[in-house]
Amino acid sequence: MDGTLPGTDGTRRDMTVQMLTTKAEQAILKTFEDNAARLPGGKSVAELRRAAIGAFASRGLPSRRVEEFKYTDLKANLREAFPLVTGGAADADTTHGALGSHFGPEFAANAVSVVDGRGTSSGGHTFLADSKAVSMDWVQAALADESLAASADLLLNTALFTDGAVIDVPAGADVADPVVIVASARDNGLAVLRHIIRVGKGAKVTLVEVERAPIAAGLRQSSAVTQISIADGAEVVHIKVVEAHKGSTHLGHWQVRLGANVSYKPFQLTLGEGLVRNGLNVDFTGQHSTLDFGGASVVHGSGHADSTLVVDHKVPHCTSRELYKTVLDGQARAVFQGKVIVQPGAQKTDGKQMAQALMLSPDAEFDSKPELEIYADDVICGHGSTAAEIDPDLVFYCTSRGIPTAIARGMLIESFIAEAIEKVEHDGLRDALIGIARDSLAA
């Protein structure tokens, strides 16, 4: 069969999409049709949604034949799509429960809480479900960003997002308390969020995203895209914590644009047995800016954690650093894909990346694919990758000084993962992340 059907006019019409559509893809298309009329946004947003779902229908979920998803085959792994959740009510208990015990009450003071796809805020923040927010020019421009049509998972987010935080940090502002976006769920379902953030010139802010679902013991599918535009001279710390239970899926993506003299320090922590893919695209559009990325994952059982970065140096005199560490047990799998692009004319670029895995099981797998794409000649760029077991000599050194073997192994594992977490300078955040990672390691 050649994948076409004869039309009434004698032509042959392509039926490839129908042949390749899986149960999950069919469910996603039906979900859109069932919910399109009540999704937030005006006419222009509805047109964006319709175009996105049309492009998604022609592509389907990405499979291993798509280079960027070679190690994370969504078509094979996403067997079904849960119903879209479109509303929930957050309260203090909900926010504290989703944050977990390691985050103190001060983190809930400036929290943006999203439950079952709808947001409420203790700090008076704006949400995309508010028609006034969607009508703002800079929000409209962000929603229409053509780079978010690059892959089917991003198209899915554009078509189905139900809400998300809109955060506008004024020029010169120094936001003392971290702005925390907490996403949680009471029931099984598909939660789709879009966060749009603008940081003004010379501003300083710490952003924290928490994707955890302790409220419901069931499964959860979620998609979260965060778009950030950072103006000249601003300093931004950006943290994300994802904890996915077995059978749950999280598709996250950060799209970040840096102006001149910007300091951007993102950190991502992934835990559990679910399937998690965190993407990060950073565009350097102003000179003398710095990206300092840290990532860590602790993956158990049959869990799968994918960190995929694309760092695009478009202008001279910028610096990028990426450090990713993962601890793998059972049949867990971790993926690190880091591409650094140096465009013509982006001289004096300094880019380095390192990925390291600690293998606690012979059945675990670590796939590392660093890439350098350089079109300038006056640059300093490099990358490295390692995978190893716990050094028995170090264990012996500890036990020879009276430390029990199990405790010695735990200390070595924790010190390995802590090297990445130590990149977080905020004391309270760093302590919370170490505590969360320690709990996961103990499990």
The other form holds:
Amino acid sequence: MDGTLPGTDGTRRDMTVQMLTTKAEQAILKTFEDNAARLPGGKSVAELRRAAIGAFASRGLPSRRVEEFKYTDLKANLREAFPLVTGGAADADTTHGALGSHFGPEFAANAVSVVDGRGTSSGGHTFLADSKAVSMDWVQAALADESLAASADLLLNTALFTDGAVIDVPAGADVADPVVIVASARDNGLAVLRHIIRVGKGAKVTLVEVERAPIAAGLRQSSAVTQISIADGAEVVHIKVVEAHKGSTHLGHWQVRLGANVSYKPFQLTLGEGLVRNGLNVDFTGQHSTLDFGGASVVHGSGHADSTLVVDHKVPHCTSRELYKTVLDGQARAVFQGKVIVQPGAQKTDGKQMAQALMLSPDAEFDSKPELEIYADDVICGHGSTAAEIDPDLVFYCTSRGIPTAIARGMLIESFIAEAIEKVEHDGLRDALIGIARDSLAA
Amino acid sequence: MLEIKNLHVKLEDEDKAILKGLTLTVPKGEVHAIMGPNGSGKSTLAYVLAGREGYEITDGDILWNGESIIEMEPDERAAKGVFLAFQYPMEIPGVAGLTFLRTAANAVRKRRDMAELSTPEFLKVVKEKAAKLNIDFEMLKRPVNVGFSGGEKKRSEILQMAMLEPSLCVLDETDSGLDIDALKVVSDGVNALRSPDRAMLVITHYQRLLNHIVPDKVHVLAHGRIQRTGGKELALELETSGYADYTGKAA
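The form predicted together with its partner chain is what I want next, because the block you gave corresponds to the form predicted on its own; please supply it.
Let us now look at the entire complex, which starts with that chain.
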């Protein structure tokens, strides 16, 4: 309903009119009421959920009028919301099946597996639905993080999460094998997960989150929020692979807090023809830390992939790097929003950002929005963005060497996206990611 | 044998003719040089031989071993043995030199009904040929031509040429950007490929390259046509007299 009505004098005057809730919003409110009593967590968590659903009800899904969702209008695009999934039977083959063939069996062996919104295999970690885990002080503190009240997609997650991994990496630990969290769910359901991770001082760990719908999958909806607190001197590699097909939606968000002398290397790979939002907020709270972000997406047909970053340099002497690359065909659309805030006093901040799109079709769209908010005067910050077709001169160069046009184009497209994936240093992971991207490019 | 017959070429989106009735024959086993002032159509000839888009052949034909190639795609021509060494070799970020070489070599081998090279075979051949061209093998693990100096790019072109074993080599201003040492390495690389089964067309503005790659014939290209043909001494004559005699002459 329109927020203004014509006055009797022919002019328009503002009236406070409650926006009609959409069908999807109504379904989300209903699924909350249907499930509230059964959702995990004690009294304090139940209160958080009530507060979150209340705030969600008054705000509704974000429309393009909300700046962070300017190019990803969830109110318009989310036509319906499926009922919350709260557990199901775990298939013996689910973990490996959900990872796909490019991840070797070593990745499945100790994976944290979540099926239909419930943890099924913990890989030696704990689950949030476990009453002991959820009542731990640090977990409680994470859940109460006020920054997660910032937008409606996060409120939805707080209100509805059914489970998630709780991973506590002790100080000084050097975790050799990647910790893999693999999520899968049935069609026509809404899966909502919250992962809470703490990395102790000087620890080293590689975290991998995978949510891939098989090609034959029907419509799926999911929300996954990961909170990580990384203590001084720790080194964390954090990888995510999301594959969503036509009509499916994934709303992801990482909320990350970095101590001092931390190295944090997130990488996100998004594939398919679904609607995917990857939010990433990184707060620098200790000096001499580094964020090295890589993002890649292969978006087909009517797909939509959004990567929205907020990097907050609260302290001096930190470095942030972002490289995002996307390949778009059909009417696919990619969004990259990279906000870098340099707070007063955060001198010697060094921030650089690059977002690049390869447009395989004239109907594809790339919305790239760098935002630098700099309140300190001794900093280096830069950004760049490009959107281009495959360079016909490069294709000619390859074909003049006898390489058939289709193979030449494929090689050039793969090399474009591989430049971002090359940021992943772990050989097995990088090979898996390149293999997954290659399959998607060939699809 | 390469036969270019009355070739007329213009840019697709412009009316101005660049080549206006160029006729030229290069038999197998011979090296011919094409010299000419800037803007005479030298690079256009090179690109049209290799099949680059953007040019329109309005008249005439190009025959390679008796077969017209003007309707063929660049990769098809490469399979038939045509190779162009670029004046400005392209950089391909993200594609390793070895991957590129192997993909290209095996693509042409496949179309020539030859067995594809296995990895050990391929590496052995590349190592051998790279060493002859003073190319550091480690350099080939890096993306194609990215960050290479002018000389490194030209050596990399000649390595590609050696790997693809073409029967018609077209070298477009291969001497540009080379210092005297690099010029010698590149020329030695080209001379090593001279053979009774191979025709070469060396396009250059300056005579100095032809001290190293000594041609059987020299053609002067100006105003889109061959204006004069002579032996290797014609290049020396041009070095002293310049192109003034040709630039003023109407086509």
